[in-house]
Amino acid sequence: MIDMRVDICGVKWKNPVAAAAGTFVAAESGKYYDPNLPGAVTTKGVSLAPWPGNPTPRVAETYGGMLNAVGLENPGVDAYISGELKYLKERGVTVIANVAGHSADEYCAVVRKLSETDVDMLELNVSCPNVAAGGMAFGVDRNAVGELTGRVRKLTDKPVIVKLSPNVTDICDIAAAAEDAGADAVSLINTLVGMRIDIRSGKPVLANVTGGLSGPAVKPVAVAMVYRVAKRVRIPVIGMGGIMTGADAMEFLLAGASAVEVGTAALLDPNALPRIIEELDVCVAGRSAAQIHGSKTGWG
């Protein structure tokens, strides 16, 4: 393989392909690859106290992909700390902590947490509702966005990446608004908001209405939301949405995206990551770093 190592935020990855968060469970990803492959993992979204998730049925299929609204289920800060986190660094594994909260002071407590961690970077989670705002999803305000960034920024020396939600009618300006508010990076898209509803019952599939639409069907818009932010903002831009292949994740850094991030086709195959590190490795070779990040030549 050729030499794939990048830069993200002063963070060094051997590979610009990172696990996405809520789809890699060291105890239970491990067993199929090596967790020190990726370039980095993204662990499932964790909060100041545990959160027990939506109710079941939560998870569903529809053509082209996945939705989930499984609720950002997990232990605990406490709980992750001295599980998960412990499991990877102790294996060399560079680790993204994706951060969730009901309020801006919940997130800066799980921050102050983390800070005192090995935890490499800190993503920050803004899809989650803010119940100051009446449970408006912290992602489609900018002005909430810059605030939230802001008061983090503050409580930590880690880099700080945002992820930003697509149901919002200017990603760019949110996108803006992170990086004003002191944010290393952005990472997008988070999933897009879907529905089925079951004909016979004439009920919805998902108990909670409405999930999370990830994998191939979102492809197209994510790698047009990554191209428009990649031109915008000057920090590093991390891509996903429906990334199944090694040529599914160049799309991404030609877009202008730095780095990308692997999430339904992992819960599809669990050797999903090793294999599109590999075939990435194929599109890769051969190419400058200035052909592979079109954006940033201006192209479009």
Second form
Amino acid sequence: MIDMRVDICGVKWKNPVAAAAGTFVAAESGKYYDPNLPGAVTTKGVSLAPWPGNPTPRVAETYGGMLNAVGLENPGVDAYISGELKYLKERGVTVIANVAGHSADEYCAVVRKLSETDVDMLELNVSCPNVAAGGMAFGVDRNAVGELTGRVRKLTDKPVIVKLSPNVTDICDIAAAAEDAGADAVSLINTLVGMRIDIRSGKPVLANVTGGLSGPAVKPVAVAMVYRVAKRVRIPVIGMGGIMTGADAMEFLLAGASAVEVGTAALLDPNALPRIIEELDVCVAGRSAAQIHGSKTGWG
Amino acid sequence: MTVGGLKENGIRRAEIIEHIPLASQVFQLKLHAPDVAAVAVPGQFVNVYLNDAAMLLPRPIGVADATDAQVTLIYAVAGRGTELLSRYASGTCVRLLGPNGNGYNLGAIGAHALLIGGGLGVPPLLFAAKRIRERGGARITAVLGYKDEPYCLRGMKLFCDSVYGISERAAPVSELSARASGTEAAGSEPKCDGKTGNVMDLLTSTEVGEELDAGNATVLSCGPAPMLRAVARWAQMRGIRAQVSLEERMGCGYGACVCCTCAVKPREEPAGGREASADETAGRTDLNGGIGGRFESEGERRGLVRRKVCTDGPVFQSDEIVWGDD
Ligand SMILES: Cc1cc2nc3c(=O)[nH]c(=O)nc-3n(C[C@H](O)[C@H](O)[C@H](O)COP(=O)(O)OP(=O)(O)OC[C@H]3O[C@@H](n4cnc5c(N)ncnc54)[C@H](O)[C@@H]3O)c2cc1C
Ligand SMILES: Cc1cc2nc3c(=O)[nH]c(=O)nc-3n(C[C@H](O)[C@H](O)[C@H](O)COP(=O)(O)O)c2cc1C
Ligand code: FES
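What would you give as the form predicted in complex with its partner chain, now that the form predicted alone is on the page?
Everything in the complex follows now, all chains and molecules, and the chain you saw is the first one.
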């Protein structure tokens, strides 16, 4: 196995593949593989108080993907710190906490609490399409992203990743706003707003009506966005969206990503992360760093 | 066992050994799946993945039997995926993950096991009947409702002391008894007075009423949600403990996506029959309050607890569920 270590904003990952938010639960995913195997794991979006999430059905199948409208069901940051985070840190796992909120104050309150823990990185989820207030409402507005990132920046020494929504006119503008406000990295893409209607009932399949599209169907969109953002910003870009294989992950690295996250693939196969890491190992073998990060070194 | 951090319990390929129709649009699928067969208990389910990139999500199907190296699934064609599945011939391999979830707690059954099934809820109860019979010590009554043609009646008759069947539409008398007779059954002939109706009609009939040993009865139920709710209410009014198996749309079927949660009242212990391993229990306790775990503070005060149907269920105690209209 070749050395795949990467340094993301000063945090060492043993390989450039992380679990994506909302698709990893330590107690469950850990039944299939050691959570220490990926470069990092991103935990589910966590808010100040517990959120019950959306009514069910929360999931629908689509060609080459899925729609979800979980609505960030989570037990709140205190329970997260004493539960999931403690469990993972006791096992030496590199943890990215995905932070959610209904308001800027709420995001800040969560960040303040997390700053006092041994979590490794923070990922601001300003891109969840499935909550009424907060989430994507921030992520589609460059001023809001800039302000929130700036406020969070002042509150914490932890590396701050801003997770971007693809549901915007120009994702590069939002990425630049995050960078200018002090983000250490950006991650993209969160899910694309989508909808399915059951023609038998004539009603939407999801109780929330719309949901977020993920899985292989979104990959070309994600690669293009990563490519454009990586050319625009100087901070590291973490790419994701539809990665099912090591070759898919390689495409993101070639597009300019420093690392990737894997979401839906892990839902469809609990062992997807270890498999993708092995496959990526084969893909990068024999390539120089310059060849791996092709776009950054100027082929486009 | 762990190989390089990878545990050997992921998705595996399972060959179709037998695939036969049981009724219109209802099929019995026997799979060669020794690892699953060795540990599956009634009420658990498996994720079936189709060999089609346009249908990526798992199809959760309850285990209808597990013997030797074989797992039996009984399913209805309900949409595109099960329609495709129904066309797979013997020799084809499907991908399988499981067994998933917590099954029925057979250890909690008293002197009288009352199995109440509706439609595709019957097959998992067939497996339960078999295992209860193997354990011994309980009289078993099955009360089964169908939309059209019945299925699994012969098997039920083998394991149960009495079987009551009813159908909403089809000519039930001849069908229900014809399909059921002809075996040297341990139990009685299925009873059916020829009326059409649903499970609740049967359950509240005098025959079933006379058999009921309410003080020692335990209900195991599986079927559509409205039926389960009615069964839960029926059991509660009589002070009978009921274990019900819920159904929900699943994104992963193994606890990672939080798509499948249901509202429950806070409880002390899991209802499931599968004994949690030390490893799991450690994870659970540590993660109390983790994703999908118990809500604390605010949520707890509101009595709000959400649990995952795929890993905390699908079997729950009926009185811990917050039913839709509660
Ligand atoms: C724990 C559990 C056990 C089950 N056991 C059985 C069984 O033993 N026999 C049986 O016939 N059916 C069972 N079902 C229902 C079965 O999963 C669905 O009928 C099946 O997934 C339909 O797939 P489809 O592709 O034909 O339908 P589609 O409508 O094309 O499916 C689209 C998506 O919705 C999901 N879906 C559709 N209907 C249901 C449903 N009722 N419940 C959950 N997901 C659904 C599918 O899995 C798929 O992801 C069970 C469901 C659960 C949750
Ligand atoms: C069920 C589900 C839950 C998700 N929950 C979160 C979340 O809590 N926070 C977040 O930032 N992204 C969340 N996402 C988005 C993923 O992290 C990821 O950005 C997206 O799914 C695209 O990657 P993929 O195609 O590999 O899944 C979720 C996605 C899914 C499918
Ligand atoms: S289906 Fe994913 S958590 Fe239950």
